[in-house]
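Next comes just one chain, in structure tokens: the form predicted alone.
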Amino acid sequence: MNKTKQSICIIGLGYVGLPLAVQSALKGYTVYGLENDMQKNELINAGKSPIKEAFLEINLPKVKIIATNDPSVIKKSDVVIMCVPTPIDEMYMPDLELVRIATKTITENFNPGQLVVIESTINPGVCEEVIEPIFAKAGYVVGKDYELAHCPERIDPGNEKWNVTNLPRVVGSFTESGLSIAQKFYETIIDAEIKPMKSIREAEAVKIMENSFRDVNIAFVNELAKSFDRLGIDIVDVIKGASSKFSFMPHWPSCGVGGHCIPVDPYYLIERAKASGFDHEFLKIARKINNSMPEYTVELMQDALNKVKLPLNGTIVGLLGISYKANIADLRESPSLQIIKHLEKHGANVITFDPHTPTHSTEKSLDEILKKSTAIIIATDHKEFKDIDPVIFKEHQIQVIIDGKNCLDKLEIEKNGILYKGIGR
């Protein structure tokens, strides 16, 4: 592809599209950002990034993206990228209703001869059972009139090492020109290895089986850890020890798995299985055992402060952390949310604080909600957090520290006379 004469159009300038949409206008393509919400249109125009994050923040305002909510500009398009959310509703179903509105926005604003990528995260088979035949009930006929790939994304969202720029990516197509085009664009854009697959369906199932990989092997961790607690072992020692063999890959356990992708994706593949008469029981244990934490880790606290004689009802108790993971301000499926609500069910008194979340915070400030609260859950290591000295607690009078992420100097903290439990320690 001669990267002078092309212009992409991205659709969805989330925590996936936007980086990609800033990555491409760095290698020289002209791109257009379709995007619903006006006011993340008018701060990416401007040059100012609405995602707090060091590529975007740093890179954006070099670069000229065209966001809007006009779908016109798809036409304008060589290539157009779908990176809009696929989430799952209450039941756990996916939700592919952005999907479908995002396909035929685009077969509504065609233009012969355009490469579509979807880098949504999709179950094996939307692209041949959902998306193209959108695309035939407008008329248009993959290979012929369009090409069809298939490149699921890969971001790690406040991660120095690995983003947009660097990491390695797998792409399928319907076609044989088509996964050829597509693997050419993307070696254009990303300084990383591009692995063609030997189908779309495929690269489909490559980003499911990712992110449940690292699912069920979270899950070991948090039922060992559940399992150690009763033992009084240590896990993060024995974690530790493990380690020192050279097969072993260490997980860690924590108060739930949140963000867009490893509590969401084992989820697709699941009822996609059970649609073709499989049953995926180990996920689906995996998924029931990491949904369990914010659960347990209330009960952590309960348990605490009964043993201070102090009752969960009516007890202040501060959570720091609402983000799902460290130093960033992603609340996607954060377990800090399920924590409050557990909390609250108990008849707590809840209190936050966030220093990268400060709308969602009740509290302004880490010395506020210390002043004001009897115990503690550590919901996020935000390095804010990390860095407390454990005689901070001890002066705010903190009587109860659940450390939901074992970041924490547990000695410490119990030298200063305080009640500390982690996750398995």
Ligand code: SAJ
Contents of the next structure:
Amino acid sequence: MNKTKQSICIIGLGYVGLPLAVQSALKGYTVYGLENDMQKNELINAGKSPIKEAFLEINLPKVKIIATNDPSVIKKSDVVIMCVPTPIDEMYMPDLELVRIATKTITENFNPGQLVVIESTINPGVCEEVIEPIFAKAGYVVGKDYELAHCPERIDPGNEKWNVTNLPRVVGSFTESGLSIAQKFYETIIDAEIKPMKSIREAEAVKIMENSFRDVNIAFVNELAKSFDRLGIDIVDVIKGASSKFSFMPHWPSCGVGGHCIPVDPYYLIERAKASGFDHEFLKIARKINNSMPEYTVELMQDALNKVKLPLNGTIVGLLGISYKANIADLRESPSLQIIKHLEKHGANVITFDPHTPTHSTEKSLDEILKKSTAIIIATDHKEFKDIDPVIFKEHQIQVIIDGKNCLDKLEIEKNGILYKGIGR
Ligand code: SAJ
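Given the form predicted alone above, what does the protein look like in the form predicted in complex with this ligand?
Now the complete complex, all chains and molecules, led by this one.
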């Protein structure tokens, strides 16, 4: 990394941009954060993290990040990194609008010789077909006036072992010089391998591949779970058995696949490949299976209530967990939101509690939701729920438990006279 390149502007201070900004500042860079949410900027400028995450809460107070909504900070920066959301819309179509806006903003505040990096997850082709043309239209030539690289973000919210400081990365660029500068830059920030890719397209394909790989493997066990429910086989036991084989990679069935990565990224490849005449049948089937799990969970609840002669319609169902995964506060694409919709469609009276997202909970405590509920669904395997003594459920006269994360002790719950049904067990 050229020693004169000392200032960085990170566009988007969310789950990806903020940890990167903190880590860059810890490594001695001058860091500007370009963020539209002024509330978030005020917190960050006061050294407070808007995101509940250990790495941020510990390190943000130690560094100086200039968080602002003034795009002129781009001009002051030697490196500009786009960490903006790349969501899908309600028709599962990729939405690159924020990438286009960020790119245009960079061209309007251009600093010749800049290294421009996009970390947001994008499909192969976006750098060449969307981003570079915006620079070209503004009269800037890649490899001459600026360098453009893609270093896909790797963040696992709530993971204490792997975080922005030590997760290996891949990087791709349009030019050899761009690749070398980007690789050297990331090597000054991240204490892990920064793997150069053959071209920017391969770099764009890596994140999509790794997350589609996870999605199809989860879909595999979700389909098996549905089959084993009919066959009376405990899938968790089978997965543990199969895991005794060296090449088996365990994945776990659940009430659904949420988050900003896994249920979203495959659609970026599906749609771009379709535009080139290829139909990703396998990826689409996996998405269909995983998207069916919230409704399947509600069907299990309906069947279980029938067994205790209760209709779903009118029954108070307590939903434990709204976050998309354990021990974090993040609702993006959370299966819980779909489960609520399906329960209400069947006339159930739904109440919710999540200790990590109190603002989205109808009930203030675990005790309160258990007191009011006839039946419950565990939708997120938060530690608070896994530690519940089954006797507590009995004391609150819970009649049915659907364990959407297979995280409770089935036998102990059944011993307390409660009808238990997991996903595939
Ligand atoms: N899930 C299952 N079964 C599984 C694993 C996950 O149903 O076996 C569900 C989770 O409950 C959640 C969703 O899938 O709703 C996504 O879970 P996740 O563990 O994949 O967590 P994410 O979405 O935060 O993904 C992150 C990403 N990590 C990085 O970018 C470094 C993703 O690329 C990783 O593959 C993933 O963590 C991981 O492997 O932990």
